Amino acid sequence: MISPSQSKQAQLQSSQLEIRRMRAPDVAGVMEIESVSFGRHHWSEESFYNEMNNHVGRYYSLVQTGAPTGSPELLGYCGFWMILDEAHITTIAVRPEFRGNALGELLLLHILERSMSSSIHWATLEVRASNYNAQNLYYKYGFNSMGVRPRYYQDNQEDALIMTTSDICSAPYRARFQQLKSALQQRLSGLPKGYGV
């Protein structure tokens, strides 16, 4: 018996995929999102609208375009400050029937690839130091941890790693950055329009 998360990742195909800017009437899909990935103290719509405003943030939405209802789907949502030469991962979020896909991973890779076509050299974000699942997609995208923020999630006081990588412009990071949009490239059957852009 196929599950409804499986019926789902069945569906997916990147030709039917998109990834844009945010745009105001995505919010309220991304707040069904944020309210199961991140719980009461989640962001609110008000800080959705500021930072699709704020001169520094690139926030994108990942939508499936052939959705069944017609009108396209808001599957996921990321978002990073880019200060001097640093990008800062605010966000990542994917509908949860929607996981498994490797739809965290492609957003990544997108903020990840916006950032070395730009003047960044350095990506760096928090995650809670429960979140091995993240924490793991992190390090094989050449993360490390570089310290802790104690208590720094408000609604159980859990800490935060502090993640960085090494320079991304470098070319040991290219290459092997490479081989890895490579095989996701090969997983989902290519990449969605707006990618990298």
Ligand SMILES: CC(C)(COP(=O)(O)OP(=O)(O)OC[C@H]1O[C@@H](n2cnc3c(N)ncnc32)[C@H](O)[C@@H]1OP(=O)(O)O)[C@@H](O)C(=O)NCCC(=O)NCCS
The other form holds:
Amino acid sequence: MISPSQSKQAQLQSSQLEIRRMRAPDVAGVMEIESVSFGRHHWSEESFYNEMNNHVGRYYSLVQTGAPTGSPELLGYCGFWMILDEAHITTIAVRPEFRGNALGELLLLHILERSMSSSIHWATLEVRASNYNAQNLYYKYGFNSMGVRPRYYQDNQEDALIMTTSDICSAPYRARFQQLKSALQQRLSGLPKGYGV
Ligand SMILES: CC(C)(COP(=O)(O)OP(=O)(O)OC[C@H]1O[C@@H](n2cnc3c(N)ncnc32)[C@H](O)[C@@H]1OP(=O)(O)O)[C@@H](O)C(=O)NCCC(=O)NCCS
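Output block for the form predicted in complex with the ligand, input the form predicted on its own:
Below is the entire complex, every chain and molecule, led by the chain shown above.
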């Protein structure tokens, strides 16, 4: 069982990480992270199996390669829908004890890189109005709040902020993206296998 109060792990290096398409055996680990990340409102196992077969869906697992015995392999995951020229981010989460180590940022960067290489121009998402940690991550990558979906979350009737980037293929966005990517590369000593693929 994961406890958010477990101590933060040491910074992982890119050589210890891999991003790959989510597969059925990952779902058990995904569900562990889901339940501690999204409370009662989390997705079911069935939702993930369906999403892995959704032709517009792209779901990725971030794994620790050669994880020491007793240490989890699956550290996080993300997913998005490719709808015409838009990437709609449906999920992103990191195992609590590994948060604050740039892994959430790595997953978001991966989605954006993957989207740019598919000539997608816009990234959008919904986020809980109270989820400031996630909102900070999105603001860092140029998302802006474009409106509110009132009482979007059924568990507590919380509003969702609708967040959208500017054109991610534009020169100004790419310049900003490259700066952030370089800083992340420095922090992780490179980018992991599978990044952007
Ligand atoms: C949101 C989430 C994915 C971030 O992952 P993470 O690995 O902890 O975050 P990172 O270390 O990559 O941080 C990247 C940026 O996010 C923001 N951020 C992350 N944690 C933060 C915190 N505790 N306080 C303030 N900002 C925070 C910052 O902008 C940070 O950039 P910085 O390092 O330059 O300050 C993670 O907190 C999570 O899994 N939360 C639960 C699931 C969730 O809410 N998902 C989003 C649904 S919309």
